[in-house]
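Form predicted on its own, single chain, as structure tokens, below.
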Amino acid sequence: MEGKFPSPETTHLLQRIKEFSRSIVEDLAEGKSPEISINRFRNYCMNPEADCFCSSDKPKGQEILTFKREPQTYRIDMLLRVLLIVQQLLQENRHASKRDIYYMHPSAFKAQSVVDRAIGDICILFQCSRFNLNVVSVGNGLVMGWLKFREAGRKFDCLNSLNTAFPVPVLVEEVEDIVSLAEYILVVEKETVFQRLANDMFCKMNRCIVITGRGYPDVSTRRFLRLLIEKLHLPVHCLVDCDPYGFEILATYRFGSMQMAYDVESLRAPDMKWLGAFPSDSEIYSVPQQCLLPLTEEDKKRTEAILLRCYLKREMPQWRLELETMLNRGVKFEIEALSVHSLSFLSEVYIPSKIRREVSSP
């Protein structure tokens, strides 16, 4: 909570930040050029035939930042500027978003991406997650269903109103007293699908928790999902559009993002199952031809690039086959296309049949 005394972990992190800053100042005072070693991480490579180690959380290389290289001087300057802000946040036990930090010195940072990169570098340097720095994302996610919990003293009682959308908590590390009667967690790509399920009273008929990141998921949504998985040990299913963008969202939940590969273990859902929509669903569930859209050239290029990712061949060959099928057929469709049969087809037929199939499969 804001304003309480720093935890022992925060105190230790503050001490490390002071030691790091002191070493930089001492090097400069002695006329030396400080060298900052930044480990590099990745959670996949683009060679499906490679005998790679991308599934390991160990560094995949290192980058040395020094004032001797002029292009790196600005990057080091911005890293230290953001680190000073982080130090203040930790000392005062306050939280800020990346956007808040950018607007503290917009003329110096010049772009949000500069702040984003500095925060990533700091996390790698101090081997911590973004939330350890008291840097929080502006939450976009929604949750409903058989769940209740507390966040920083606030009560979230989804159980009392099963089909009402509650915001995913921003301070995920302060979530406690999690209680659930759910049998599974369903993650849906879009808010429109989430609202469709809410309107159809899906959670009243099915003992589940439904979460949406409202498109590409933010850190809070991914971290909250990971927390529920760790605490509740429930199976997790994901429903996305049958297109390369939908698959990107699925892959981000399941494997993590390349941008935050250094923190993949706290953000991914390693056992998430792809519920749909599959290319084959258009035939199985009789989606009319007029509801199928042709893949654009950009769609095809994106799909071809995804197919090169090592984790598909190594861990999920069946997912790779589905992507190849989509590419060969040259068409895509949205989840909402299933509503051509009836407005409640998704909640009354499609999802229940898919869940039953997953439960009965070995």
Contents of the next structure:
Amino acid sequence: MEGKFPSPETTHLLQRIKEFSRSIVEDLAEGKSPEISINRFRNYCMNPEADCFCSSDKPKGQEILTFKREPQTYRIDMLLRVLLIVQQLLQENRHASKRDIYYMHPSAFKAQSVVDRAIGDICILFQCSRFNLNVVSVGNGLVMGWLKFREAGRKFDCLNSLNTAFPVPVLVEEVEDIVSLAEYILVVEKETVFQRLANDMFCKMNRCIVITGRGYPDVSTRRFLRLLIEKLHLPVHCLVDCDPYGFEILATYRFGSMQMAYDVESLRAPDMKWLGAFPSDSEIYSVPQQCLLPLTEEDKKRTEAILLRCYLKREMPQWRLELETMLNRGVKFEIEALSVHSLSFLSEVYIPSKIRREVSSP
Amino acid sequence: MEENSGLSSMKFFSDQYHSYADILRPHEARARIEVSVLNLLRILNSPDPEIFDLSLINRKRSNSCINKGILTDVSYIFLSTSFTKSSLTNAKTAKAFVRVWKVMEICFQILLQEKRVTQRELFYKLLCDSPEYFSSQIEVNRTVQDVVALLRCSRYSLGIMASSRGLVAGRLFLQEPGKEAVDCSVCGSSGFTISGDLNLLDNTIMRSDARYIIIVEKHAIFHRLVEDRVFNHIPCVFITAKGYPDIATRFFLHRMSTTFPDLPILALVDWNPAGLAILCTFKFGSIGMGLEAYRYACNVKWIGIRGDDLDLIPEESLVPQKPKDLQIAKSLMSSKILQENYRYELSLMIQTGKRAEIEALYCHGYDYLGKYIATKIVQGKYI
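Compare with the form predicted on its own: the form predicted together with its partner chain:
After this comes the whole thing, all chains and molecules, with the earlier chain placed first.
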């Protein structure tokens, strides 16, 4: 907020930006081309043997940008322009989204993707996360349950209204004083499931925190979840639809996304458990035939692509098995299908029994 | 007959041609369902049995009328008394006829349990209980609207959950029954979430010292204005529905406008037909939500971005419209309700074929947006 003193990290980063710029100027003064080394990151590959190093957060290769080649010069140019704006943001203690930055100089940045890449390059170069650069986007997440915290001067007292949805704060870095009496964290894919749990007063009967990203989770939701895990050390369970899209969401929470592979440490939930829904659940919980929808061609292709990912082979073979079962059976179903016989089935039977038995794959 | 003359005399009040949806408590909604069922049974059991046709308020454009406020500045769309008939004896509408009763049955059960359902859950329940009649989500949604039209009560009253998308921040104090007052100027960076529970919103006490209510189309812009505490420089309340407005946000805005009738309501939208459509929905209501719409129309004025702001926008930020924009533009143009100056603005959009987002103003500096709004307000440049 305006008037706040920059944090020590910000001051340090500003210092490093100055040093970086100085080194470029010095190179230019000597008539040399600067050499900027940008590491490459990925969080999975399609290596069938899975004897890759994807699980480590170390870079997998690097590129060196110089003035010797035109496209690289352009890339350095954009990097410096965005860096200038970032410097301003840090000095003034303001935040901007990637889109805002694009609009500040649309003639220079011909497209949004140019800005996106420059920001990625800067994060990798300075080994920091996007939020360290004061680049944040509004988020879509919701949270409720046995939790209390403060953000930017406002008290979030979820504990007092257990079934009210609170927005996941955008400036996750300004979240303080996290207090919780929860026994676990439950992450659900869809807003409708979140609403169902709220309507059933799930948090009254179960001491937990419920979060949803309302679909594919954005950075602030993933960051917030990560923060809760770091501060509270609670087990995390994930409830998604039994379809490739649901699994993709689970994988994003657990392993991170390729786009943000350079920042995977601050964004993923490393021990997240897959609570459901599994293909096997459709039999165990008597999901009626009409609710089992056939996998489309698109679904099948997607599933096959996911199955090639190395982390499934190496780290979560049980998840791989379930995914293969889904592909073999050729059907998918949504969480709502489980509540067909009784609306409160999800809250009263499915979730508590799974958590109790820890039948969810580890 | 007395009844008839009573009815005919009431025709002098235009209100009587309105069809509107009530917000009911669960037991009231159940009562209406019971009455419908009893009526059906009564006619079946009568000496001259027949199955009457379901008269549903026609949700087509042809049945929409505009009420132009004479004493007030509020105009709104409402659905008049033209009905479509859904008949069991007509092969085409027979299934639709049955669907309405099936949905009413489930809603009744839900209301009895004092719970709510999402439309998706409703779909799965119907898919399992009556697969011959329901095969897609769209059918379910349409049938729900049919029930709303038949019983003349809101979707929310039937026990269907409403999601909350709206946010509000600024110089406003809100007090929900039984809770402490919340200060919306100290709400972190996200603002206060507007609940989907219309009953709750109806009973929320509001206090404010703001001078304006400003509707913001996009979440990102809302966030920017809240982060910069623009509501302290311009004493106002910011509200957003994060896009196309939902019923709850419109209801909330309407409540604010009746609680603070002297506060002008201004809208900040992107310069494109979609933005104008969003403004018009806040302003007039929408036909799709016909029965629920009219009550929440407000006298909204368009502050920006408008045609005369285009010189503030750099060339590169004026991008070509998407195909959807053209469709929306056509639909808006043919709407009877669009006033002359809006029509002019819309034709400018169609002529140039371009659009611009509010963020385009950032090229003038990061805090330019606050200054832009303040200037426009001071100069009274809103239509």
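Positions refer to the first chain, counted from 1. Every value quoted in this text rests on a predicted model; they were computed, and no experiment measured them. Only the largest set of C-alpha atoms that superpose within 1.5 Å between the two forms is called the rigid core.
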{"property": "C-alpha of Met104 moved at least 2 Å between these two forms on rigid core", "result": "yes"}
{"property": "Large Cα shift (2 Å or above) at Tyr74 between these two forms, core-fitted", "result": "yes"}
{"property": "Residue shift check between these two forms, rigid core fit, Ala337 Cα at least 2 Å", "result": "no"}
{"property": "Rigid-core-superposed Cα shift at Glu35 between these two forms, Å", "result": "4.4"}
